[in-house]
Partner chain sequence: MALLKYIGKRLVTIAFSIVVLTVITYCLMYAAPGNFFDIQRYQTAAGGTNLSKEQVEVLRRGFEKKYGLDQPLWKQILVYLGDAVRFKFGPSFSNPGMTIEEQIRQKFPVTLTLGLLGMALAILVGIPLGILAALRRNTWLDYTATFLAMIGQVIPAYVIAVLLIILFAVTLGWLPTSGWGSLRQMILPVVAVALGPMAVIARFMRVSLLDTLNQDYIRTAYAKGGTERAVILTHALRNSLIPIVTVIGPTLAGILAGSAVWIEQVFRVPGIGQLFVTAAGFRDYPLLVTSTFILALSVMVMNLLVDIAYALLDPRIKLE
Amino acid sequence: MRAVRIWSVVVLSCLLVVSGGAGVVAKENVVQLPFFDNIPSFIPYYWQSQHILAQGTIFEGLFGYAPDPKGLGGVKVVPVIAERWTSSEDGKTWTITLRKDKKWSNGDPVTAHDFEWTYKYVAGPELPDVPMWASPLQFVKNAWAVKAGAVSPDELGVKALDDYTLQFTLWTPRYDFNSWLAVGGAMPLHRKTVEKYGSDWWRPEHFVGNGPYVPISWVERKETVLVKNNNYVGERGNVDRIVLKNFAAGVSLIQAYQAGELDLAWIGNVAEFKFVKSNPELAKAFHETVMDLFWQGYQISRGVNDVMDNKKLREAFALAIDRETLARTVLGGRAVASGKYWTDDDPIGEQLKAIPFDPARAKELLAEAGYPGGKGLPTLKFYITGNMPEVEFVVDQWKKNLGVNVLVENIESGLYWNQYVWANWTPEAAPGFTRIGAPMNSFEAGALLKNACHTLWFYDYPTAVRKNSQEIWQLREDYLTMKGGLTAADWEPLFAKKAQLVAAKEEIVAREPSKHWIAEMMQKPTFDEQFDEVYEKWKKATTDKDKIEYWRQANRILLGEEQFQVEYTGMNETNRQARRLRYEMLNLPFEKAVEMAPRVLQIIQDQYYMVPLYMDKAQYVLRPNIEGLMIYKFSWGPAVFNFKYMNVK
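Where the form is predicted on its own, what structure does this chain have on its own?
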């Protein structure tokens, strides 16, 4: 029997401070929190759970997130180490002046040189597995060439102009670049520590950070302890020690909360929700917030059958679902119904027209699509993994309101998410549907589309075009191992193909009205410039191995361009229209992009390839004397982060 624990937030432990021979007991504010996933290290730039911890807790960037009850996700981007900044008119040069009072946990000053060194280190080829797509480095001049080892890190487009002035040079306009500087991949590292300890620099015994807290102990898959960084300069609450605990799947956090092992516990299912609401003490500590940076719904399966090319058919299915009943009964009130990608009361959602529940119109659409009462419709499947009661409800709605039987097929989890949900194509999939939950990863203009932009990349084409694109992509993959290219004759068909593609590209550019899209198409080096460079290398190559490799690269360059041209010329007009608006949106500051996002999303939503159903609620119990806890609603959430705003009353 566990001993009765003293409920603990205000004083969980005492430190004996010996001063002048007299013992003094100092109180310490300790908060124990669940951490949703294993913390594999404290390296900020990997797309692992610790990137959330890096954002404002153990590291701070030039910019960061701050609470904003009226903002998307309840947060906003604010300057942290940045004191002031300017962006050039073309959005490619950002000059940032740093605060002079910021320090590392060992007392060293945080300077512009720290950022320059870090970005060159992270961009270097010695770290080939850094996810550049999750980092602002992806937009910095020469970053991709540095990562490939083609140019020196010294040619990266970032430079400390002096101790407290940092300048970025980007290869493409990014008017929202400051928002990118809040993510884990933008955090600085302490150079001396990294150089001294190599790959072990992040371990607590070596760690030097610049955030309000530093790790002092770490047991993988079990527990991490953070304490105040005594050299931190900036706003911070009164919590001295934070204990982050990992729990095995299936363990009730509510029980841990009741046992005094946690000060916050996530509610994991409807049964726990009902238990909490029925318990007077737990009910007092109950909180919930809508996960408005996610949407939950279904998407058309990514196969190559053309039955779902019929928009009226897709719309009929979307209109035949009673979302309110789904959220209230099947999901037990742990979600809010939503027929659009954003909530009604945010600046994007308030401008979106929701998909209604209209079974009468859905039946009409089904008939207009050529399948009255479902007659003549081929067998459709809804692919799921594990237990998905929401899918059972949706399938039942289609049977009830449309007279259509949709088979449910269960797929192994890893295969399901990787191949059936997020893969570009799933040729083996039957016509039908899969579940999807799509979030923002961070605040940047493109993420405002919440991955519904997959409609543009993989759906909104005639199936014949998608199939052709997939076949070209597969051939491009095959060229990774093909043999050939040892003679000049092997290159003759490549030059002929290159000439055809160049001519076709000139026609595309001539008729494309979007200057931003053209800029994307003609980004240097263009495909023909890349081809010529590879050919020059082939001519100088002295081994068969190198000759074959350059010939493969040349083929892959041409196939990549061919795939683009097939998709560009074959896409539906709605796709082309949405892309032009999207490129315009990407060339705006984040706040302006928010205003533009509804126009893009409405076009995407009205194609009914990716259909919103509801948004989850993050539900939890929290000790009443804790305030200022920030809920992380981006992908990987719900979680807690940015602990500097947390206080114990």
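Take the two forms, superpose them, and find the largest set of C-alpha atoms that agree within 1.5 Å; that set is the rigid core. Positions refer to the first chain, counted from 1. Computed from a predicted model, the values in this text were never measured in an experiment. First, how it differs from the form predicted together with the partner chain.
- After superposition on the rigid core, displacement of the C-alpha of Ala248 between these two forms amounts to 2 Å or more.
What I would like now is the form predicted together with the partner chain, since the data block earlier showed the form predicted on its own; can you produce it?
Partners and other molecules omitted; one chain follows.
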């Protein structure tokens, strides 16, 4: 009998070994994904790739993103740590009740105090270079004064009313503030960890997060490993371990996918696309989705020359491009043609009228603009950087359909993006065009305009007004180093100018029908209040250095107001009309703003300063056993994010 027992144990042991220990050790679900070239740290506030990793993966905010096939970009904003919330009628006070069951990865409860402390820390002097534009903090009362060091972080408009109630006081109405709370810049930090480890709090060996996953290893520009946060409370997929591999832009991921080292590979160019389609196994794993939060096109160059002020000329160029052929041939089917900023399938795009391809009308417009057959048109330039075959196609279309030669000029990338594409004005730029791709950065009302609102800030003015504004802006810059203001006499012209500007402002306010725009113009402290405050400081100043500084500040305040008034009174009617609608849109909850956006965008699009051509497709191969992957389509995309919905079948 004893022998039988012994043999039974031996046989059972052998079976277990042969079966690989099934039933004893469960197999781990591991997913290997490509990520951006680099994850420089896990600090969620800086505008680097971790900003995306933070959103719902290693951190969770009061709100977050969830899949929504019908939503813009396939996502929607949902409450995550927030249980319920209210906003005051004026949109300036938001009170949020938190769930009581949420925990940090070390088991500590997530409370309203964590959020209050975090926002004060992020707004405070320890992080002077945090890009506030990527954070809801920019709307919180006193945030800018705290960042400038003028008031203490304790004065910030955020307060934990109790352990699970958080109240925000904003300096400006934001009816979409909840959407803002989903971005990386709104995530909470674990106070004790930050205080204990200082600037090293984010390293895997110290890291305490509240998201469904936590990083356990990290090698910059190589690899980050995330594992399940065992203290996480909430819905989550069955993936135990996520390996994020960093690949430099331009490197083919397909081989790594074929070798089993990645479970997803982005297709980076037409050659790879053709290769994937011709390979039966890869073709079966192929997926694509339109990057509908990002339009691709061109804009009129930001020079100060008045040639392109001619609307008919701009329209002629916009109508002379065969976008379908561009998408099919040059872009190899890796894009969809689009003569508007949104797609036909989404709630904004379906109401927008697209710019058509109409070469006959384009020719007529060119003649009506005063340049029949392109005769008399000065040399136009299309500024590019690097390799942009789509521009070659567009220029060729203009030659073929309008008879116009446009010179293509290549500019160094840093200079190009900084001074030719995203800039105030570039006086040295010749009349012509630059390439632009403009995204929505997050779910907030203003972002629905996808940066096409630059038309309102930089283009839609008569040339004389634009030049005048540019000169005032330059003078304002010059005052950074000018000397003066040591005597009271130096202030006399400033007081006269202030009185004149105050009177003009009163007239503007009396005439302006948009209460929201007036509210923005009269935001406290108004320019004259700022001026008075600086003047008081000047009176008390004891050193020449301080006196000069206050005098400079006063001049710059007045010049800022003067620039505003010059722009306001001189802008085209289309600009004024679009701005009024935009201010109305900004004062709506996000869902309502979506309904309003087409009206603003149509006005902007019809000015043909920023002209859409196509939208890219995110193309990839994915292992068939992986589902629930969310594609990040905001700026930086395509990428994968919000891994809590991911499952391995």
